[in-house]
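First comes one chain, alone, set out as structure tokens in the form predicted alone.
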Amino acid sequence: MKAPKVVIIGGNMAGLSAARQLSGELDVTLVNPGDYCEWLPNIHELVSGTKEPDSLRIPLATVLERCGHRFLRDSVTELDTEQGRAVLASGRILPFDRCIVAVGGVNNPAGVPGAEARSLPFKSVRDAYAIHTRLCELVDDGERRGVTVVGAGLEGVEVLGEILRGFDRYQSLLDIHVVEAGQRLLPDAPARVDKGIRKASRPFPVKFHTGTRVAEVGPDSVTLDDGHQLDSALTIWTGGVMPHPRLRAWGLAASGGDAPVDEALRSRYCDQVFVVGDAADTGQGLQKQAYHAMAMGEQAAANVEAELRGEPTKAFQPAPKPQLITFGHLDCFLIFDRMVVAGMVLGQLKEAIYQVNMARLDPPSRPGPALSFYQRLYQGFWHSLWPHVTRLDTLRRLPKLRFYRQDGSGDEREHA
């Protein structure tokens, strides 16, 4: 009897969850373009230099191998459900009793004339080194320039912090400003983090454009809805992310939405085919955050074998985990819904995450993945750890946490 074939596209965070949760007695197949799964969550670190490309990447060929499975370096351009089949890019075709697509979004340009040809994106590995790169390139010059950050959420925010770490020598070079549609910066968090970032930043030549919009990108200049122009010789967009096209034209998703799927994490258009990630629509409201993702290719890949076996699927319980949001060398502020914590060595805990993950989706069981492991403890220490101890202005502030609930009328309290 042959064994039932399960095609994954996408080699993400929540793809490969799922591929390492398959059993290797299923004929599974990993699509993905790229090489490498990305650990995202610390690609702003990319931007100070702070880490290494490499140090983010996971090699998806190695890690589908030791599982039994299959990796495919290639696109699904076509995904036929009613066959049961994904044709890909170089004409291959995949036949599936099961598939489960995690394909992620795509940069939000939000329409903007010039932000997609004139903006560097902030969504991969690559692109945040690119951003590194071009701040390089920029102080090299000697010349004062402007550098702009087009959204203040979580991305936005983490990317201005880098800049600030790792640039901070040539404040005098730059001229750093920070677009921001919403009122105040991370809109959907506690107003004292908004508070929080612009106490750290006073030292810095950085000036918050909130309440507006950008209008146009020009090639050296950010024009923004009220007609203000900034001198910009890097634009960096971080201001959001759309659905992949994808979804809809696979008949998986209507009107350009992501793909909506029932408690157990199947298409509500497709009972073949489960989605996770940020290609996914709980209904639930979620976060789009590698948590939330690799949990969600963890129990679709349970619910693929449940069903293969003729047992019933499991609802996708979200846990509920505070979001950590680190800004350079400067600050860390972890959120408990309205209670929110800060204090720099709370990017400790933002390390050792990344540590963790990267070893449990990557084991050091064999030399390879070892020595990655290893090169990978090496730099956090070197980077994340040493500044600290060696500097007599850190060390005091090491040890200081501040605690801050807000109240139902939105008063925020310091609590001691």
Ligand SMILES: Cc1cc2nc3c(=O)[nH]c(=O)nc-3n(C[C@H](O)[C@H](O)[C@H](O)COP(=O)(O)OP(=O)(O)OC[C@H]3O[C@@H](n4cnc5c(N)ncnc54)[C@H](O)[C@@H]3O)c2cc1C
Contents of the next structure:
Amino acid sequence: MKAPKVVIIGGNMAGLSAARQLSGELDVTLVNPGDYCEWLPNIHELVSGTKEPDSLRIPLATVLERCGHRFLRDSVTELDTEQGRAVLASGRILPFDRCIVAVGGVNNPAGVPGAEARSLPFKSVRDAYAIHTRLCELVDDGERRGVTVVGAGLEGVEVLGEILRGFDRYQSLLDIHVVEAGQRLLPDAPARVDKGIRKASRPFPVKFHTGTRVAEVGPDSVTLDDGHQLDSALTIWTGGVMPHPRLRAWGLAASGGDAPVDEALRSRYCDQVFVVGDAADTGQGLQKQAYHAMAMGEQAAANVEAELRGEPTKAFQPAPKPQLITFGHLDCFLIFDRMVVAGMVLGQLKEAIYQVNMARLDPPSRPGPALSFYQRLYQGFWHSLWPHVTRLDTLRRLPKLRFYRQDGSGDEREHA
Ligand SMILES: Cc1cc2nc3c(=O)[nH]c(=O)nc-3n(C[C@H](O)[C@H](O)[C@H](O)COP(=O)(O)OP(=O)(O)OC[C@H]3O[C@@H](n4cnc5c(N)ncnc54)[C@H](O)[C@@H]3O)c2cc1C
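Having gone through the form predicted alone, I am curious about the other one (the form predicted in complex with the ligand); can you provide its structure?
Time for the whole complex; same chain goes first.
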């Protein structure tokens, strides 16, 4: 009997996690436009030069071959859910018995004129490295220039921290602006995080513009909605992600949103299709986070196998996870709903999470992955840990942890 065919669309965290879970006895094909799975939670470290692009990439062809699966560097353009087939940009057609859709979201320029053409997005290793390169060009020019970070959510704050970390010797050459529509930085986090970031930024040439939006991005400027114009030789767009437009075209989402799924992660519109990661709307208001994406990928794969064996599927149970936000070499915040733990030592936790997950997605069991594993460890030690323990100012701050709890009234108390 022929092995059932499974097609996975998208090969980043959710898609690769699904593929790794699926048995090599199935006929599995993963389609992704790029050759690599990229560990996005640490791409901000490319901006400062703390990490290098290869240390955040996992070669899909190699990992999938080890699992007994097929990798196609291509893009799915059409999904015919009635016939059970995916049509690729190359024209190739892949029939499937089950399909796992893991296409994530896309950059959201929010309809702001000039945002797409004149700012650099922050959604991939390539994007983050382009920002690093442009910053190097600006400081090499030797003239004072403006840099604007649009959005002060997790990505914007981490980018700002890395600019301060990587380019602190060039403070006299940079005017950094951060524009955030919310009333404070990281609007969803307790107010203490906003205070901590502003305080840590005080010695640097940073201006925060909160409660205001970008109205237009020009070639060398950013115009705010109050008419104020900022000089900006480099504009970095971290305005969040929006649902992938193909979800609607493929009949998996009704009105330009994410794809609704049931508790087994099956599409509410098509029985053979499971949707995972950032593309899925579980109805639970889950944050778009890497660990949810990986867990969904694994659960959907387990459900596909169960179903093909004629067994019942299991509900996806998201584990509660705190959010970890690094602010360059200056601070780090671990946020559990209303509780915040802050301190530079937590930056090492983010490094550990990165090392563990890269090793999990690409286990160092053979010479190639083992070499990448040791290179990542070596780079993490020299660029992330060593600079902290060899500078007296950072070493003094390293072991100190602060605890804040926000009570029901929104007041915050500091605990020793
Ligand atoms: C800058 C940044 C920082 C982040 N920091 C954190 C963090 O600190 N902690 C955390 O938990 N999460 C973080 N996240 C969120 C986390 O990275 C995402 O939740 C996670 O990447 C979602 O995984 P995914 O596989 O669902 O989607 P994605 O990672 O977006 O991957 C989707 C994949 O699908 C491919 N694809 C798209 N369209 C097609 C098509 N038509 N055919 C084939 N393939 C296609 C894409 O090329 C891509 O490879 C961050 C995200 C960003 C952008």
